[in-house]
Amino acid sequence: MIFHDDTIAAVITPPGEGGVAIVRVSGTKALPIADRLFRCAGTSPSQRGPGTFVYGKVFDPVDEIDEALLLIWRAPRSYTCEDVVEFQCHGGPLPASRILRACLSEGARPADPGEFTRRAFLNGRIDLVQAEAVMDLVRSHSDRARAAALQQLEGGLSKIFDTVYDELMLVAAQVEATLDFPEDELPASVPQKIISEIDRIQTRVNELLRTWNEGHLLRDGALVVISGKPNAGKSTLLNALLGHDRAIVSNIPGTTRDSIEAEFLLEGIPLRLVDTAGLRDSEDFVEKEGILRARKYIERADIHIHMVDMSQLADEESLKAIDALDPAKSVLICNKMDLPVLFHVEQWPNVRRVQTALEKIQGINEVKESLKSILSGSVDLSARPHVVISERHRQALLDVSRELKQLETLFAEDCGDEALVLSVPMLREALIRLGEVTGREYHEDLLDQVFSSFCIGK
């Protein structure tokens, strides 16, 4: 355990009005601070056992701030593995902020973002993968994302990374031991066994990498961009998918001049729906800026919905837009099919097409099925939630995979002493990158990178 000299404090509940607000204090001064600020019947907080709830009043240090409950944890059986107290007062910004100021005046300092969880990591309660799961759980937008984050918090993903690390460590040990053999006494099976182990580890790494896309969708949501010419029905589609009016719908072209974003859940996957400005030539500065943003959104889209008004004749710009669609991630919405059809799309057989009459609420279910079809290319929507890697894990695994491929190439050309010697730094680099995922290997910059995205209070 790492014993910090300083004691940290923060309001750990969201700002604003509520039933309860909580101020957490962690460190060697936590209990002495509670003794000075909290007045209750019976013994003082520092004389009470761990897991104790006690009712009393908080003073600053003379004036009464609020009635509160005090919860007491003793090191090492707390979130941070330090002495911890929590003042649970009435909700609202004033009582909690006054209690926090009182704690700071008694010797605590404001906690940095993620510092409580950082101390939990440094004191060995959790590893870095579990620490990241804390914020994944806080930020989850669906039950599927919540379940995946909870499995990660309980160590499901850490066990996989630990297994890969231990297997690679065993290979490194075999290589080091093999170097002690005279070349003419080296059993022929030893290099082959090392190659076989590297191949098996590479397979495990690739299996982990394949979970990244699902992790990206669960954490960030799939970016679904709706594009098309003005009055094609983009805003109507957005409202229909959401089930309420989010965007203004009008027959006047150019009504949507900026991108409108809203969240929508589909099969447990959060979708970030973006209604964009109608694509056309315009001299209006604001509308031109909106069209430029629309094109940037299209470039970044995980799913691209392009809409055409089937009651209008095709023009060159519309034809080019459909030609540019990526069949793997695009849906062509043929809207206003209840009107005489003048726009014909048979020449694009490889693009998913859905016929709609959105003003009559026709075709919405078919649109959802098309979106699910695209998502199923990245996520098994019928599978139970499971642990998935993050972008940080992905970058580390790509580095590991590159080192393993170099090892495979090296041993394919030569299994002698020279190859074994050259393999040692590659194996060490792969082990360092794997160790950085869970925190077996860490440095301050890595911890700053991980915990800077946390909120204060976590």
Second form
Protein chains: 2
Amino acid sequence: MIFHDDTIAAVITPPGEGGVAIVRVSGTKALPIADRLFRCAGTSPSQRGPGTFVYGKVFDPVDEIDEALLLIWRAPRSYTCEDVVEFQCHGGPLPASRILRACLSEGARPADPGEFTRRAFLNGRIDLVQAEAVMDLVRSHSDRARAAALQQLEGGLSKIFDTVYDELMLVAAQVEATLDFPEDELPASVPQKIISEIDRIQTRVNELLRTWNEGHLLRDGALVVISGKPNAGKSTLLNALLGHDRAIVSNIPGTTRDSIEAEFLLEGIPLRLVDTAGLRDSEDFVEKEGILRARKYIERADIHIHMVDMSQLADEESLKAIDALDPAKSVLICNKMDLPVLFHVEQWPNVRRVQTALEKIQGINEVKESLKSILSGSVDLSARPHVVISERHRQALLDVSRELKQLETLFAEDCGDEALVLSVPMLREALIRLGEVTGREYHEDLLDQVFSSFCIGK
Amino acid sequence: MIFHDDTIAAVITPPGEGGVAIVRVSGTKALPIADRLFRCAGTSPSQRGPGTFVYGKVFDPVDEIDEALLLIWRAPRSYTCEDVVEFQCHGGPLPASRILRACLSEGARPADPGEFTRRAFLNGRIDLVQAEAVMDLVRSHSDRARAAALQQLEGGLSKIFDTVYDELMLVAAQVEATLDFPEDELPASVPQKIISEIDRIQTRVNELLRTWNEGHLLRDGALVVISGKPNAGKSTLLNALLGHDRAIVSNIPGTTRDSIEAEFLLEGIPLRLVDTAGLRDSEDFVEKEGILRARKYIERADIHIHMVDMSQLADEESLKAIDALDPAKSVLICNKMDLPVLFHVEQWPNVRRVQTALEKIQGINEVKESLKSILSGSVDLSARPHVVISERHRQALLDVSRELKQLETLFAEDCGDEALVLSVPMLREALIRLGEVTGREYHEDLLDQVFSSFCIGK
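Having seen the form predicted alone, can you show the form predicted in complex with a further copy of the same chain?
Now the complete complex, all chains and molecules, led by this one.
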């Protein structure tokens, strides 16, 4: 247990109008601060049992700030494993900010983003993967994402990483043990066992790496870029999709939102729609720049929807646009099929094609099915939510995988003492990178990286 | 105590990203719902003592939704005077909305705006004036407003209204008693006493009415309209004012915000700045319409700032604008005094005048002093925060005042039996209107009116 000398405080509810706001204080001064600021009937806060709350008034310490509930936890049975108090006061900006200010003037300091959770990690209550799950849960935009984050929070993913770590550690131990044998006494089966173990671990690591796509889509959403001429029916499509599936529309952190036109959920995956026409129109209209930006968006897109008005004759620009579609991620929507068809698309057999008459609400389900079929390349939509890795985990696992591959190459050529000696630093490097995932191995930079994306108050 | 058969539930923290969200459930089913959805070590929620909280997991009821704290209150010692539980779960939109949904499927219904506080009122824990203070506190934009709302919440204003009510009730009782006397036996002093009592109450009512201006400014902010030619220095003024005094900028409910350019606090009073140029520029530029809108804003303004560039020669338009200033609420800012002065303003001795060189940061304090001097017509800025009435209270008090005036007129002409008989319905009307303020007298329409402006979850 690491006891921090300083006591930290923050408003832990979102800003804005609401019934209730909460100020959390954690550290050795939490109870003395509560004693000084909070007045209630009966015994003072520090004399009260943990797991209790009491109604009273908060003073600064002379003027009354607000009426509030005080919740009391005692180390180590709290979120941070330190003494913790929470003032639950009236919502709105003033009461909570005044209470926070009073706590600061009584000796607390403002908590950094994620610092409560950082302390929970430093004090050994959770590992880094669980800590990351806290913000994944807060930022989840779909029930599928929430369920995956919760499993991660409760140790589902940690257990998998720990198992891989333990297995790799066993390999390293075997290598060390083998090195202690005189070479000629070495049982032939041992290097073979090491090789097959490494192979098994590599398979596990690759399985984990494959969950990244799903994790990425759950956390960041799938980028859906819509292109097509004006009047092809893009806004009708947007409205039809939103009308059925609008769920939660709010910021997805860490992504630029300038051009996002709409967000909706499809099978628990948040989709973020960008209209390339919008890209062209924004800013001081520079057509060339707009086309360049549109092209970049299309390259980054998880799904590219191209819309064609089938009642119009094909022109060269449209034909070129369809030619350029990437079949793996594109849907060609042939709209206005209820009108006499003048545009013919038979020449692109590889591109997913959906015929619609959106004005008559025909074809929407088919559009959704085609989007799902693209998503199913990354996510098993029929499976129950399960733990998935994040970009940070992926980077570490890629390093681990690289080391494992080197080990395999090494042992494929030579199973002798020399190979065993050479394998030691590779195994160590792989263990370090694996250890960094759950935080068995950590350094300040790593923690700063993990917690910098947290919100204040978590 | 009114026990409601139905149990209500709502998310009581603001939407958005934060560490913690809370779902509150109030009513007879609150504890059974907690038993069904919440699993924790040890005894089940309904077996636990009030004033305790416990850590556990929330299920829906099959799938786990989130880890959460459960807080337990028992009737009548709770916010609503009913059984109450609160689930304190992870922040963000998903966990709380899923828990709410689970509560609803277990028999709760969504709480209406203000319904928790409405139950606190119906169950006699607070009166209507205190109930209103809850939202005043949540919506307070300055410490002065917060302090005033807190005093109101704790009964400061209620006590004043109750005193006036009791005094008026005493008058009514005296009138009734006097009516029982045979007319010739009536002690001459009694009607006299009634008249002086009514006079005293009228004085009190007028005192209360005078606090409305301050209440209005604290709650809605002072509307400050800036006019003046382009390049007179309006944005420089805005930046200078904001640079010093920017405090809390957020929505003030119930006011149109389309044209608000900036908000800042001056001595605890929120000022909302509107630039008349902005009024003219917005929408499809229709100059006549713009001028009309600007004029309407200037009429409604609490403060009107007109800016003149002193380095430019006066033109007719400028002279007309200054002529039209209302001395009671206008400040004429003579800017660019550091340049050779070509514009002369001596002909308007009645208008508050401030000379500035804003580019050189000269005169800002003088501008603020002049704004304060206008505000001090409505608010005693040197006084400590005190309770102030709202628009609803004002309407009731105006009715009371009107009845009292009629009573005074009546008794001035005739102190006999007939006048006493005529006074009875007037007194009754005044008592009803006074009673409606604190809610001694209430009907559904009145409650709907009071609580409709509340947020969900309060």
